[in-house]
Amino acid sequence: MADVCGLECLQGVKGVILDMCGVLYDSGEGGGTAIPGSVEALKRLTDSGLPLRFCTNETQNTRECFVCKLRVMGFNIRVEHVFSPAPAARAIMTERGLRPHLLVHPDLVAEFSGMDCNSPNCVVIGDAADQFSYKNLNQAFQVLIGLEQPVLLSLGQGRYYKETDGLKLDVGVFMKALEYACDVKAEVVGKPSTEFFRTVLRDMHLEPHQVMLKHTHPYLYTQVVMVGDDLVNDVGGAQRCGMKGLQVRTGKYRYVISD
C-alpha cells in the first residue's frame, strides 16, 4: 500500500474503500505478515479525516477474527467498517429462504451459524484451502444437480491470492467447475459485484460519483477510490459501479510487458 501514491491524489475525493489482502498485508503461516509502509500508510488515511470502508473477499475468517488479526500486525481497524461476502450471502439466502449446503472454510462456518441446512437447496463456496478436497467438491455437485432450479452462490470469484510463501488458487477456479459440471451460472456475492460495492457506499453515506459543472459542461467528478491489487475485482468492479479504481504494485500485482 506504500506504493499507492500521496495523498494529493485523493484531493477532492471524499471516501476510500480500500481492499486488505495484498493491500494492507499479505496472508500466511501466522496470520500473514503487514506488507511494509502499509500500518503508516493507513494511518495517514484514517487521520486525513476521509471516511474509509474496508471490501475484502476474505472469506477464511470471520469479520471480528480477521480483524482481530490485523489489529496485532499494528492496524487500527472496527469490525462494523469491513465488508465481507460471508454476511452478505446470509442476508441473500435469508431474504430468499435458502437452505445452504457449504462449502466454505471450517473457520467461515460460525457465520452462519443458526441457518437451517437440512435438506439443501442451495450451495455457498468460499475459499476452502484444504477442503477443497474431490469429495467435498462432488458432494456440492450432487447437491446442485439433484436441484431443479440450482443456485450456486460464491463469495467472490478469484482467481488467485497472494501467501507469504507464493500464489494460491482462490474460490473462482472451483466456482468455475461447478458451473461446468452443472452448467449453471454462479450468483457472484463480494467483488467485483455492483451491489457488494453499493452497499459499502450506503453505508459511507456518499455516491460513486456527482455530476459537475466546469466551463458550462458537465462533467463526472469521482467522490469514492478503489484500492486494491486485483485489476478486475477491485479495479473494475469499482470501475463499474462508478467509482475510481486504483491498483497497487503489491499482493497479487504482476508486472506484464504488453507487445
Second form
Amino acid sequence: MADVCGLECLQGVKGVILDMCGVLYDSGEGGGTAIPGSVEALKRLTDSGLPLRFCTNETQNTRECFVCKLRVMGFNIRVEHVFSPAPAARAIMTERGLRPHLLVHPDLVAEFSGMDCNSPNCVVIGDAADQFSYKNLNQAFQVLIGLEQPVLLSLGQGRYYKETDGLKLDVGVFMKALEYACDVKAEVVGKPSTEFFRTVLRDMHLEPHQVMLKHTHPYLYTQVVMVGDDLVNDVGGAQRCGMKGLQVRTGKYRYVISD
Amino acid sequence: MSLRRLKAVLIDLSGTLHIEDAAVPGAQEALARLRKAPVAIKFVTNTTKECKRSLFERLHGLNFDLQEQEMFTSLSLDTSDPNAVVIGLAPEHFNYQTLNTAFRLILDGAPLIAIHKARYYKKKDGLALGPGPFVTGLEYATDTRATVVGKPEKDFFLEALRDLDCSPEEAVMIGDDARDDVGGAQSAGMLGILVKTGKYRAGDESKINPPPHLTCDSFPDGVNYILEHLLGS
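Structure of the form predicted in complex with its partner chain (previous: the form predicted alone):
And the full complex, kicking off with our chain again.
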C-alpha cells in the first residue's frame, strides 16, 4: 500500500500525541526547565483545537505530581490526558494476579498503593535513579532468580535521558542487566509498546491512519502524529503502531556524523 | 570421541573448591589425590575482588595444597589504559553515579573492557549479582560491545595453558559456571566438567551446546572421573 510522501501526508491529521521529557522540558535540578519556545508552541497547538494527548515514560513521580510540575513551568495540561507506564502496569498486574517487588523511584510508590506486595511473584522496575544501588538491584535479582516463572515488568526501556547536568542512564539499562542476570525477557510497559499507544488512541477515539483512494489507488493518510526526541521509543514505537513520528532535535537527540 | 591423553587440569576456585571461607567437603583430599597423577594443575579464576595474594592465603588457610604461581587470574591479562572503562567485580562501585560516569566516558569514545561477564556468584547467604549484568547494561546504553578479557573468552584459557606446554585438546576444566567455565573451556577445545556446587542451579547443563563432557556432584567426583577415565594410555 503506498504511503503519501512529504507534508501531504499530514493534511488529514486529526490528533497529536506529544512526548514530554526532551520535547516540552528537560528534567534536572528543581524538577526541570521548559525547553525554550515549548510553552508557546503547546499553547498554539492547544488553541488549534486538535485533540492532544501526552505520552510519557516518566516514572520518577505520580502523574498528578508530574503535571503539577509542568503547570509551574507554564504548560497547561490535564492529568487525564497524560498516559504513563505506572497506571498501565498496575492494571496489568491486577488482571494477572501479580504481586510486585518494586524497584522504582520512591515518589512513584504511591501509584501502587493498596497492592499486595507480600510474597512477590514479579519485579517491577522503573526509573529509580539514585535508588539503582547494587543493594537494591541485588534484592530485585534475588526475587527474580528465586521464582519458578520469573516476571519482569519494565516501565519503559529507554537507554538514557537528558538532564540539565548531562545524560543519565535510564530504566532500560537496568532492565537489560536483570534480563542478563536471570535469563529472562522483560515485558515493557509504556513506550514503545504498541499496546500502550493503542490505549492512547482509543482514548482519542482515533485510528492512527486512514486508507483512502487516490486515483483508484489506496493511500495511507496519517490521522495521528507522535512528536518525540527518542528515535526508538517515541518515533519508532509510534510508527510501528501506524502513526507518523516527528523527531525533535532537543532532549536526548544526538547528532551523529557518519563516516 | 577418542580417549585424550590428559596433560593438564584447570580448576575454577570460587564455587568449585570453596565458597567464601568454607571449603567444598572433601575438596582438599581430592586435590591431593589429583596431584599424585601425571598432570599439570592450574587454578583459574575470574575473581578480582581480592588480589591473588589474599586469595592464595585464604585457600592456604583452608588447607588446600597449592602454590601462588599455580594461580591464573584475569588480572594477569589486564592492560592498564587510563582512557578505558574497566569493569571487574566491585559491588560497592556499581552505584548510579559511577555507572553514569562510566557511561559518559564510553559515549565520549573510551573503550569498555570487562574482566569478565559473570551473571552472578554464590555467597554464603545466597546468590549475588556479578559484573556481567552491569557490563550488559552499559553495552545497551552506549550501543557498543565490551571487550571481555576473562572467562569465557578463548584467549583466557589458551593463555592459562601456555606455560604448561599442552594444547587445549589435552586439558580439562572443572568449574561451577556452565557457560563461563565449562562452555568457555569447551569452545577453546578443552573438555569441561561441571560441578553442582557453588552457583550451579538445576538445568544449567542444558544451557550450553555441546553440553558438559561430564556433570557431577562436586570437585571430588570430578577428580575421581579424571583418575579413572581420562588418564588411560
